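For reference, the chain that follows is the form predicted alone, supplied as structure tokens.
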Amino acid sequence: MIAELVSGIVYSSIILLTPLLLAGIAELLVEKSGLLNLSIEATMLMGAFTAFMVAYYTQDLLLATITAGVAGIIMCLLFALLTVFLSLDQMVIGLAMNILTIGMTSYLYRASFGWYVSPVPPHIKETIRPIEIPVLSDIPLIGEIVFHQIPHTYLAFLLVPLVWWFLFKTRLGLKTRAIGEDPQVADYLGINVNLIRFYILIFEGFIVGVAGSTLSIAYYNMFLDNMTQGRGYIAIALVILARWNPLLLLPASFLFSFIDAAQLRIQASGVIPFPYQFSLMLPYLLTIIVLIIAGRKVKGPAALAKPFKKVR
């Protein structure tokens, strides 16, 4: 009984982990280049909205996922224009884009389906289903939990070692870390700071857009206003908790998701009687506590969130 409960929580944790890990690994790479993109919340939300709209009208989930990635790229291109090329304040632009996207997606959703979409909102017939990996999915206990997930989850797990290898084992990764520490010195050495940041933001846009698509066409079969519910901000907090290390981001994301999955099980079982509002805030509360304990002396990239202007 206990084993089934634990395995169920772990399986749910991996499901909840997927959008956080996808957004977190992309944001970690961007922050390593010295940019702080708070608008990944907006990018996820736009990805969720775009994926649902495409899936609703075409019934093609692959096309919906790819289109969500393209929508994410467009969002990050806007961020790049304002912060990389115009050197505007990154935090102000990020927050402004988040507020704008909440209103824009809500308006476009109602403009498409009418202003009164309750009590039964528009939904799609099919959602993205888990895929079993041959042989590995037959491993007792672990196979059913880890290797029976949606494709987005496998992509998230794959990106962790790939981003680590890119950052610490390639020349381009070394340049990325260099401009995150001191873009002026990197510029003097002949590194094209703005171009590298631009390409990294395009990568982030696609990955975060795909992360948003999991919410509307994998976990749910509909779009809801502000359905990201702060996941972009949580992803940024997890990057800090992971000390900007891709390999540590996976356990950090799993910790948050495990607590989230556990509180959902507690609410469903009714074994521990306490207000559901406390259950909902539990993963966020514990994340803050862990950040206070483990993140006090953590130092990120020296140039993080600082505008860069080419001087030569």
Contents of the next structure:
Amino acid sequence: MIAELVSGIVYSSIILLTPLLLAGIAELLVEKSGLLNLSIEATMLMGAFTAFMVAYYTQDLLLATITAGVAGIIMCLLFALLTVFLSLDQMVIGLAMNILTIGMTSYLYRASFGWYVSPVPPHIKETIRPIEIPVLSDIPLIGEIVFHQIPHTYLAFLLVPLVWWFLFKTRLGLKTRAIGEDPQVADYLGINVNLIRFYILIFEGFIVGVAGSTLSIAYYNMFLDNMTQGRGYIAIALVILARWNPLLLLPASFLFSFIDAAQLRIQASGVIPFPYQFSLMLPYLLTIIVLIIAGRKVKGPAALAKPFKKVR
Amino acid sequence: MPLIRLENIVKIYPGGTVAVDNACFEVEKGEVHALLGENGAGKTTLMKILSGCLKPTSGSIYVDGRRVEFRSPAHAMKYGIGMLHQHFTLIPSMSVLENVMLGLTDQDVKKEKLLKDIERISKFLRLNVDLRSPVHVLSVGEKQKVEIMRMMLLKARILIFDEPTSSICGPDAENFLDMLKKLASEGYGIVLITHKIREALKVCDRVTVMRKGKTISTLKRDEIKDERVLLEMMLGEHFLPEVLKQPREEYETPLLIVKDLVVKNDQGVVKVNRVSFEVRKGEIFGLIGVEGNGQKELIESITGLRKQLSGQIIFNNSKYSSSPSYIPEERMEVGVAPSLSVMKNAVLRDFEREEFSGRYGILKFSKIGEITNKIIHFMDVRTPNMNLPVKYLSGGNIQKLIVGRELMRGSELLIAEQPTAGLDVRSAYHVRKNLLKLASMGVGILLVSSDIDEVLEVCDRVAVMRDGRIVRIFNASEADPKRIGMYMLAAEVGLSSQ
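Show the other one: the form predicted in complex with the partner chain, since we just had the form predicted alone.
Following is the full complex, with the preceding chain placed first.
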């Protein structure tokens, strides 16, 4: 009974973890290069919206996922233009883009389906289904939980070691870390700071866009206003929690989503005597507490969020 | 044919300042060429042009007789020209190996060959560090060597050093200069930017003197008979510093007493170990040591920037209200607020006094302007106006502003860390003269310096610090450079018996 309950929570926490881990691993890479991209919240929301629209009109879920990635790239290109090439303040631009996108997606949604949303909102018939990995999914318990997920989850798990390998084992990764620590020095040594940041942002755009698509075409079958609900910000907090270490991002995001899954269970069971809003805030409260304990002495990339301008 | 030739270089900054005015310069293979001049003479600007950091307004650069134009420092590096700036171009959190690899292009990197090269160069430079340790744990001298190693791996032929000994002291500086000679004998062309005549004469094969952006003259080492000739060229006039000090043997009451002080650094290592001394009214107490032997932590603890573990610090002020004046070594971090104006920085310590902010906390800019003007004239701070943010002044002028502010505060105790660092001959002389004047007026001065000559010139007593302890306190009459140097390094065996 208990084992079943726990494995159930673990299973759903891996589902909840997927968009966070995808966004987190991409954001981690971006932050390592010295940019703080708050607008991943907007990028994710745009991904969710685009994926739903494409899936609704074409019923092609693969196409929807890829278009979500492309929409994400466009969002990050905007961010790159403003912060990398025009050296504007990253926080201000990030926040502005988030607010802009909430309005824009809600508006475009209504522009397509009419101002009056009927009691049954537009939805898609098919969502992305879990894929079983042969052999591995036969492992008792673990196979059921880990290897019976949607492809996005596998992508997220795969990206963790990949990003680690890129950052710490390749030349380009070394350069990426260098521009995150001191872009002036990197520039002095002939490294093209803006170009590397530009490429990394394109990567982030695609991954975060895809992360958004999990919400509207995998876990739900519809789009809701502001349906990311701060997951982009959570991903940023998780990067800090993981101390900018890709390998720590996995346990960090698991911790968060486990609590989230548990609170959903508690909510659904209806056994608790206090309002359900209390359990809603639990994961966020926990994040703050963990940050207080673990995040105080942690130093991020030295040049994080500082605008870089070439002086000659 | 010289390796490098600069012809009629002119650099005019956007503001209209002429930094370099028709300068000519050349470097041969295997020579140490000193570029000598005062602060603001244009030495660094000229070399930044040669290393591709700045674009000249006009003039031409020849490498191996062929005219080139550099787009960036990395581009100049392709021609074998590398410059070591006053601040390091290393990334502190990264390891030595990573830092060294950063500048290399992909085709340079074959790991086994790279490691072999690194080993060979380390041996040559006498650099003995773990390649995996992060750069921030290295000493200043080691960091310099890592930078040199990077240049050598990049196949530099010309190495430009910008005031390399300003951050290392005494015996370490000597070793460093020897290394420059060794590099030259290996065929490298070395440019040494400096304002210290003695240093230039010690290592150079040729000297080029700059003044006000112009190259005044280039001399061979054996043509120089008297260093005063160089001084005159640098200053453009006859200037002979007189001997300053009148020895005093009697002192009055102590103003600062430090008793059994123990201080740890950020990593939790004990850097100051049971240190006791006192600074008396009217004396200049010198504190000297190789960098990293606890002076920094000691001063931070006295000035209240760092908590002590145990021991006592007692201020014996009769004027209770006035805090000690403090000239910090890290001028940009501790000394000024870089984005505030010259005027605001001039009263940064005292703006809350009633004379500046009245009874209701409204700043009186006329009064503040008056004191700022006084400081500017007293120290000859070169600034276009008082409202300019301090960060746009040169390092030397910022130093003058801080020194002026602290000297004129009228407190009874002055703590001065490297007060003449980065100042030219005349300003440094001016600062020393005023330290002595203050002492004669009864101010107690704690002077931290790594310049043995300076300490001997002004101090009444000199304490040598090593490994967190004061190993010896000399009276001025018994101190000489050699003995102080020996105590700093603990090099001689016979010392312990004394």
